[in-house]
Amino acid sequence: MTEVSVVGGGIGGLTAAQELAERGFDVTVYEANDRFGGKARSMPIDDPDGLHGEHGFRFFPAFYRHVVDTMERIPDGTGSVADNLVETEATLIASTHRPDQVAETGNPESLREWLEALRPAFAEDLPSEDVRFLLERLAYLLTACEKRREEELDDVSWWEFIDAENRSQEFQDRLAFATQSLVALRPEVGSARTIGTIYMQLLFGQLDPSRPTERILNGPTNEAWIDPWVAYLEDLGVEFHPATPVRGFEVDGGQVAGLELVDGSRVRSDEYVLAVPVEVAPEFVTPELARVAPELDRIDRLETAWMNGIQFYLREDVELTRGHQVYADAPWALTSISQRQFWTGYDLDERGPDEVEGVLSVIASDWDTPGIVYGKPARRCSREEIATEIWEQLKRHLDGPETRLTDDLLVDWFLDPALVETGGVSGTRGEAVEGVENRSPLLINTVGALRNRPPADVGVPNLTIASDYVRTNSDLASMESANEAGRRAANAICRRHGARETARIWELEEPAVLEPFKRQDRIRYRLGLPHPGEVTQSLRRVTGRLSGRA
């Protein structure tokens, strides 16, 4: 049988695992962390039959087809993981100064439900000249072709393309918020490319019947998925070596010849699966693979953003909405679950504090600008300001006419333990320095970061990449990402070993409609003619291009 070594037990090493497990290869995972599911995991608080914590909630959109199809093939009880997912009804938008609103996130059984359940998005005190602007932009990215938008959208910012700097202030705080808290990203760095495409894919996700819009687990990640999903591998016989970090590759003659782990031992195997976060992959990449693979030595010309989580551990059940809630106005891009409702699969009467009687799980993606409490970004803060900061922004937002969160609510909290504070002094006074530093970052999707993204098969004879910064479809960090990668890794390793079966690759599904006039913009642009909604951006924009051609 031919030997594979995945390095690194996330949804991407977890998914090549599976893959190849399934198709008769032999496969040992070798993991750094003492649980496996990277990102996506969840851990235990003091006792491992406790309440969990988590890096963030997870959260699966209707687009979302590669991870759904993995779940579905992972047993649990008499059905299969996939039957832990539960769908959400609303998404909260919640604002300090105006009313909440409430967007429906089941699917509309007519168009002017659709459109009712559109309008909380982007349509909702908003003048209609910018309404009017956002549907032309989003015309124009849904009618360019793959080229045009690799090429020319994905060296425009999302903050460019929908020409916010001359729009109203409160188009430019809605479409902020909700790129902020949509991929933990500024829209005025974060590609129109991705930002577009991933905007428009859920929006599609309420006008297909065929799948729920946007789903949850019915209990902690590691619970509903990972651990279950750990051990069907095992029985196909993956090999799993926890709390085992492997500090590099042997290379020799342009292809891997072994692993060396950092105990000092050496491991050798027929195939190599790099499955590392982003952060840690150039650290792999020694010159030598560089000549073979150039794609491998510009890993290292990607970014990363912060998106990390806190849970709050409260004495009530605090429901809020049946789903996601928004924070309009947080400084730190807030979202969050009231995950109780939810979790039915997970008796939270037995775990942790007797008081315990709810859990909100909150998502901060702004960790650059001043908070309300302390007047610091959260990189800036302790562990401790953190969590009474998100706390303070929670409130201010959820406590209108009515109180939903007071102090006395509150019986414990659980911050991300990837983010670990930092001493120090800095400067010529000597002052004390507090922050954290934050050691499991999340790629974002720069402009033009496109090119720096490398394929899941490389050119190196032996080895291929499963992580959520390969090119993919979904091209957004993201546990669809890192499982589609990880199925493009272990396709790649099977056809150069004769399997006839490989793992499915799904496209993002666009209304048919709309492909005559994809059509037609390829031979535009084979033409060197700009798209025929380029004339709808602002006077403003088209006049200093003009004049930069005088």
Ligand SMILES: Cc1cc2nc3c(=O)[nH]c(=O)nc-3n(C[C@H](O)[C@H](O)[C@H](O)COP(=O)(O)OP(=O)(O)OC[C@H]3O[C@@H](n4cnc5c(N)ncnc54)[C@H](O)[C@@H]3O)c2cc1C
The other form holds:
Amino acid sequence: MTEVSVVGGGIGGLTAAQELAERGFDVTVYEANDRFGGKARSMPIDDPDGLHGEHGFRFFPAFYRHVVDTMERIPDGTGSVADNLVETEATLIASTHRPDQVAETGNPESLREWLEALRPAFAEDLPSEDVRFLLERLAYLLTACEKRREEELDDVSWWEFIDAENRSQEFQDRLAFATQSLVALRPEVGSARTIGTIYMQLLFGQLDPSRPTERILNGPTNEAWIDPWVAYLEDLGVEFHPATPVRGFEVDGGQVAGLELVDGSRVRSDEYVLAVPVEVAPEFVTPELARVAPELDRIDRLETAWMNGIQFYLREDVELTRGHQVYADAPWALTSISQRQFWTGYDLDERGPDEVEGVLSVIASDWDTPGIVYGKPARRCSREEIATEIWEQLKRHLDGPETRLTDDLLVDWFLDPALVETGGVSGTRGEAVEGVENRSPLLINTVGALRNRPPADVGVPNLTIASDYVRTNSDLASMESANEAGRRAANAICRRHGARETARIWELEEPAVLEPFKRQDRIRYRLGLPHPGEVTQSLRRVTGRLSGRA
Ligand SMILES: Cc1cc2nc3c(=O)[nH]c(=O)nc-3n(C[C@H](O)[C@H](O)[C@H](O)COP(=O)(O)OP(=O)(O)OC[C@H]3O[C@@H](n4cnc5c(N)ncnc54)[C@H](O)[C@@H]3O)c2cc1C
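So the form predicted on its own is up there; where is the form predicted in complex with the ligand?
Up next: the whole complex, starting with the chain shown before.
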């Protein structure tokens, strides 16, 4: 049997392990943490059978195919862990100066419901000129051929592409919500290709009655998904080594000769899958590997940002909407989910302290803007200050005609343990800097980053990569991308060893009606001609300027 060592037991590593084990490979997973699941894992707060905390809540939009297919193949009770996905119904957009807006996320059943569903994206308070402009830009994106998207649209930010600087404040805010509440997709730094594509996928998901628009888990991630997954893989013969960090590769003759574990021991196998996060991967790239596969050397050009979560344990269950809450004016870009209403697979009464009746899970995506209590950005606060500041920002948003969050509701909180207090380290100019460091940052899609994303099969004869920074169809730091990368890594190994079946890879679906336009643009692009939408835009800009002068 071909022996495969997988380094890293997050979604990418576990996916590769599953695809390979199901095809008869002999797989061993080495994981630095004592639990599997990587960024997606949940962690017991103290007692393993008690309350769990997470890096942040997980959501599964309609366009996710790979990760859901994997879940459907993991047995759980009489069904599969995919049965633990539950549909959301509405997103609340809470503001400090406007009435709340609620956007339905259930599948629309009539034309009127479709239009209602789209309203938060093109809300009525946006100037009609802005809405028309955005629709034109989306049409441009959807009818651009693949090469134009990869080569032209990956080199311009979404912010620039939608000319946000010259649009209304509402337009800027609305587009920031639409993307930042997802996975750290910042409109100013993310490419028009990635953000635009994902934005469109989310809209298509809202309009497709055959699939749930958005789902979340019915319990903490490890209980609802990761633990049954590890158990299933063990049944398939996969060997797991938790709390076993790998120090690096031994390289010989242009390929990997073995693993060196942190305890000094050595491991040899036929194939190696690197499934560690983007900020750790460069430590594994030796000069010899970089010579054989230059794409490995470009991984350290990929950028990360901070996106971390906190759970507030509450004396009463505060349901809010049955879905996400987006806090429109929160300086730390907050989103949340009130979890108990979804946790049908988890008995909070049995698991938590008696006084805990509700869990509000919150993610902060902006760690650089000063907050409202201490006037400091999140990264310059202590853990305690971060918790207080986030609580206050939530309260300010949820204080409306009826007060929904009050201090007496708060029993306890759990902040992502990856945030570690620096205790006053030296800044770049030697000054003392208080705050936290983040030991688990998240890859972000920046302009031009596509060319620095390696393929899973990177060109080293016995090495593949399976993590969320690999070049995939969704091209987004997410569980879906990590899963697709794991499949691609497994497929490369299957091909090398003559295994017949390969794991399925899905393309992102776009309406077939657009195909003729893309074909036409393929020809224009080959001839060096601009997209037809670009011509309209330049004409509009010129006429706009002329009429402005008049
Ligand atoms: C707050 C937050 C919320 C998110 N929400 C969503 C969401 O709703 N939907 C979504 O799709 N995505 C979400 N994501 C993104 C998603 O969690 C990640 O993109 C995905 O889990 C990455 O999986 P991975 O396997 O590539 O990497 P990781 O999860 O980083 O796993 C890598 C593993 O490698 C291990 N490792 C590191 N170094 C070593 C070493 N030397 N030896 C052995 N093992 C090592 C790590 O411990 C880790 O377990 C979110 C991320 C964050 C931070």
